[in-house]
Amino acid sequence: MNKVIKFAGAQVFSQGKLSQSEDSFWLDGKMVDKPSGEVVEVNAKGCWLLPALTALGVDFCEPARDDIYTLKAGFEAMYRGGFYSALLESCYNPIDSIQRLKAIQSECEKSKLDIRHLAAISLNYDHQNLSEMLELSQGGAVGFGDGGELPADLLFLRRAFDYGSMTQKRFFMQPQEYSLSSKGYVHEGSIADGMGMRAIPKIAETIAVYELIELARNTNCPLHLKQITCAESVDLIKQAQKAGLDVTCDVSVYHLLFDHQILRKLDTNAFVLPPFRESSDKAALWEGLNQGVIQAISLAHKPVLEQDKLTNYESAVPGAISLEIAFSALWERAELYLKDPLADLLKLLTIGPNKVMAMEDSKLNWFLFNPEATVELNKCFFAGQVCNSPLLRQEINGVVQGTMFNGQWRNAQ
C-alpha cells in the first residue's frame, strides 16, 4: 500500500497555471484533504509538481549494443527528468516481428514505467523486405518507423505506406534526402564553409519532407515527421495540415537550443544530425511550437561512447542524450519564446506526444522542479555510462528534486 505523501510548500500545476505556496497530500498521485496512516513528507518550498512528462525519440541500445546504455540506465535517466512516458525506437533494435516485441515489452514492465515501442517498416532496417505491420500493429506497437534512416526506394516506401495504412498506426520518418546529404555531417552555410566542412543543405530535409507528405496523402497513412529543423518545413507540414492531411512533427530539444553558430567550438558532443541549422530556422522552429503547427518536443536521446566523441569532428558518432536536462535545458527558453511559457512547454512535452501516440495523458504521474536550484552538467549527473551532452560541464537553472509515480516518492539523484 503506497504511503501518503506530503509536499511542504509546493505550488502545483493545475487547470493551465500554479497554485500559491501551500502544503498538500497525495495518495495514489491524487491529492487528498485528510490523510491517514503513515506520511511522507517532502520538503517542496519554492518547488513546482508538475505533471509527469513523455519522451519521444530516445534509444537505449538494449540489447544490441548494451555496451554504450542499457534499458536499466535509460529508466534510470527518465527518473532524473521527470519522464513518466517515452517511446523507444533504436536504431541497434529493429522491431521487426512479434517475437522482438514480446521481449522489449517484457524488459520494459519491469521498469513501472509507460514505456511504448515503434516497429520497424522494414526486416532488420533493410528497405528490401517488409515486416508484418498488422501482427506488430495488434501487439502493441504504437507505430511503424525507419531506424533513423529514411529508405531512399520510394517504390519501396509506397508499398510500406499502403501496408501500414491498414493498420490506421502512424509512420514515424526521419525526414532525409541522403543522395543530398550522405557525405555531410554539419549545415550548409557561412561556418561550414569558412571551416571547410562537408555540409548537409535544407533542401535535403525538404524534398524529403514534400515526398513523405505526398506519400501519405496518396496513401491515406498518419505521418510524423521526427526532428524537423528548419522553416520551410515548418511551412510545407503547416500547408499539409491545412489541406487536412493527418501530418504531425516534433523537434527537437537542442534544435531549440542551438543553432550552426555552436560549430565555432568544435564540440563533438554538439555532434548530431540532422544539422544544427541558422538562428532564424531556430525562431521558426519555436514559432511552429506556437502555431500549432510542431505538436511535440523530441528528446531525440541518442547515448554515444566517450571515446566515439574523442575524436575529429567529422569522425564522431552523432548523438546527445537528453533526458536528465530536457526540461531545466528548456523551461527559461521558453519564457523567450512562448506565448504561455509553463503551460505550453508543459503541453509540448505531454499532451502533444500522447496525442501522436493516439495514448491518454498522464494524469496521476507528477515530477517536483525547483526553479531556483542550479547544477552543472558533470559527468556523474547522468545515468548510465556516457555523457555526450552539448551541455555537459555546464551550470544549467532548474532542477528536477523528484518524482511522484504510481504513488510513489523517490529522490531525483
Given for the second form:
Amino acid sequence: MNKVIKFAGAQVFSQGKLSQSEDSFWLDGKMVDKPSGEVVEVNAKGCWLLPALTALGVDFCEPARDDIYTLKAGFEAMYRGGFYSALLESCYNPIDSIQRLKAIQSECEKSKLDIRHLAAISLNYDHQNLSEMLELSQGGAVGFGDGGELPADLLFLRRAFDYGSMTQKRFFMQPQEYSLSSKGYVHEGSIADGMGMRAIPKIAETIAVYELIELARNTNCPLHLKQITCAESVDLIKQAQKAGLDVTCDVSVYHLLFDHQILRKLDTNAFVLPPFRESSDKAALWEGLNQGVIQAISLAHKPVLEQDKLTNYESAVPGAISLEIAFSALWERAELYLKDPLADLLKLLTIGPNKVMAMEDSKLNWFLFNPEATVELNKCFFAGQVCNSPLLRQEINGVVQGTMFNGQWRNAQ
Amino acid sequence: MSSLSMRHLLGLRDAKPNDLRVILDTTRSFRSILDRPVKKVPSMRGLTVVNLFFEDSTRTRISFELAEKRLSADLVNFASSGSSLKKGETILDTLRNIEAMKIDLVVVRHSGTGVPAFLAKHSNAIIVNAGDGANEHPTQALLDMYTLEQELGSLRGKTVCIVGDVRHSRVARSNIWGLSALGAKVRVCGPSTLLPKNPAEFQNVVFTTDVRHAVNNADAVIALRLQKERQDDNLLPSLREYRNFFGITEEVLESSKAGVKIMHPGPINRGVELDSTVADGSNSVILEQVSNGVAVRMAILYLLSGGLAHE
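Next, give the form predicted in complex with its partner chain, keeping in mind that what was shown is the form predicted alone.
What follows is the entire complex, opening with the chain shown before.
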C-alpha cells in the first residue's frame, strides 16, 4: 500500500497551467485532503509537479548489445528524466516474432514503467521476409518499424505496408534514401563543404518522406515519420495531413537544440544521424511543432560506448542519449519558440507521443522539476556506462528532482 | 432443353442469368447420366474437341476429357511443351493449323488473361475457357454453383463466402460474377495483400480481412488454394500466420450457419487454408464438386455444340 506524499511548496501543473505554490498531498497519483496519518514529505519549494513524460525512439540495446547498455540502465534513465512511458525500438534487437515480443515484454514489466514495443516489419530487419505482423499486433506491439534503416526495395515496403494495414497499427519509419546518403555523415551545407566532409543532402530525407507518404496513401496505412530534420519535410508532411492522410511525425530533442554549426567543434558526441541541418531548418521544426504538423518530440536515445566516441569524427559511432536531460534541455528553449511554452512542451512529450502510439495518457504519474537548480552534466548524471550527449560537461538550468510513479516517490539521482 | 445465347464460354462476367440457368438445368440431366451403369451418351458423336492446355493441369484436363468421352466426342490433347509454340509459332497460328484439321470445339487454358477471348475473335472454332491467367475459370465456378444449388436450393439470398488469395484467383472471380448473377450475396476475405486493390469493380460484394466476420451466418464457404510462392513474394509472412488468421477451422466456422457447406477447388493444402477436420467433415462437399465438374462440362460442351452433331 502506498503512503501519502506531501509536496511542500510545489506548483502543480493542472488544466494547462501551473497552480500557486502550496503544500499538496498525494495518494496513488491523485491529490487528496490532508491526512491524519504518516506522510512522506518532499521539499518541493520552487519546484513544479508535472505529468510524467512519454519517450518515443529509445533503444536500450539489451539483449544483443548489453555490453553497451541494458534495460536496467534504460529504466533508470527514464526515472531520472521523468519518463513513465516509452516506445522501445532497438536497431540491435528486431522484435520479429511473438516469442521475442513476449520475452522483452516480460523483462520490461519488471520495471513497473509503461514500456511499449515496435515490432519489426521484416525478419531480423533483413527487408526481404515479412514478419508475422498480425500475430505481433495481437501480442501487443503498438506499431511496426524498420530498425532505423528504410528498406531500399519499394516493392517489399509496399507489401509490408499493405499487409500491416490490416492491423491498423502505425508504421514508424526513418525517412532516409540510402542511395543518396549512405556515404555521408554530416549535413550537406557550407560547413561540410568548408571542412571537406562527406555529406548527406536534404533530398535523401525528402525523397524518402515523399515515397513513404505515397505508400501510406496507397495502402491506407497509418504512418509515423521519425526524426525529421528539415523544413522541406515539414512542408511535405503538412500537405499530406491537409489531404487527410493519417501521417504523424516527430523531431528529436537535439535537432531542436543544434544546427550544423556544431560541426565546427568536431565533437563526436554531437555526431548523430540524421545530421543537424541549417538554422532555418531548426526554426522550421519549432514552427512545425507550433502548427501541430509535428506531433511529438522524440528522444532518439541511442547509447554509444565512450570508446566508440573517442575517435575522429568520421570513425565515431553516431548517436546520442537524452532521456535524463531532455526536459531540462528543452524547457528554456521552449520559452523562445513555443506559443504556450510549458503547456506545449509537456503536450509534445506526453499527449503527442501517446496519440502517435494510440495509448491513453497517464494521469496518475508525475515528476518533480526544479527550474531554479543548475547542474553540470558529468558522467554520473547518466545511467549505465555511457555518456554520449552533446551536452556533456555543460551546465543546464532545471533539474528533475524525482518521480511519483505508481504512487511512490523516488529521488532522481 | 433451351439453347444458349452465347457461342463461346469465355467467362461469367458478362454471362446472362438465363444462360447460367440453362447450363445448370442441363447439368442436372447429365449428372443423372453419370450415376448410371453406362455413363456414355452419343450427344457429340462425330465432333472433335481439342484440349489446348498451355498451362499444367490435372483435374480440369481430366474432367474435360471425361466429359468429352462421355459425350462420345473425339478428342485431341495438346500440351505446349514440345509443341511448335516452342519453335516460335504464335498461338493464333497454332490454333489456325489445328482448326484446319477440321475440329469443332477448343478447350483452352492459358496463363495470359484474355487468351480464350482472343482466340474466339480470330478463329472459327467454338472456344471454352478452362482458365485464363487470374481472370476467369468459368467451368469451375459453374460446378461450384451447381453443387451449391444441389445442397442449398436456390442461390438467391444465400450468403457465400470466398476466403483466400482472391487477387490471383480466377476461380474467385468467376464465382463472384456467377453467384452474383444468380442473386447470391458474396463475401470475400483474405489478407489485404491477396485481395483486389480496387473492389469498386465488384459491386455488391463485401470485402473483409476478418475471417470471422466473413463467415458469420454464411451458407457456404469456398476456401481457395494458397499458392506457396505467395510467401516468397512477400505477400504473406508465413503459412503459419495465414493458417492462424485466415485458415478455415471448426472454431472459425462456429459463427456460420449450422450445416454451412465447405468447398474447395483443389488441391487442398491441409492445415493451411483448410483444416482436415473441416475438409473431411460432414459439411464438406469437396468431392461432390469433383463429380459435378464432369457433369457441368458435359452440359457446357453439349450446349455450345448445340445441334452441330446433327448438321
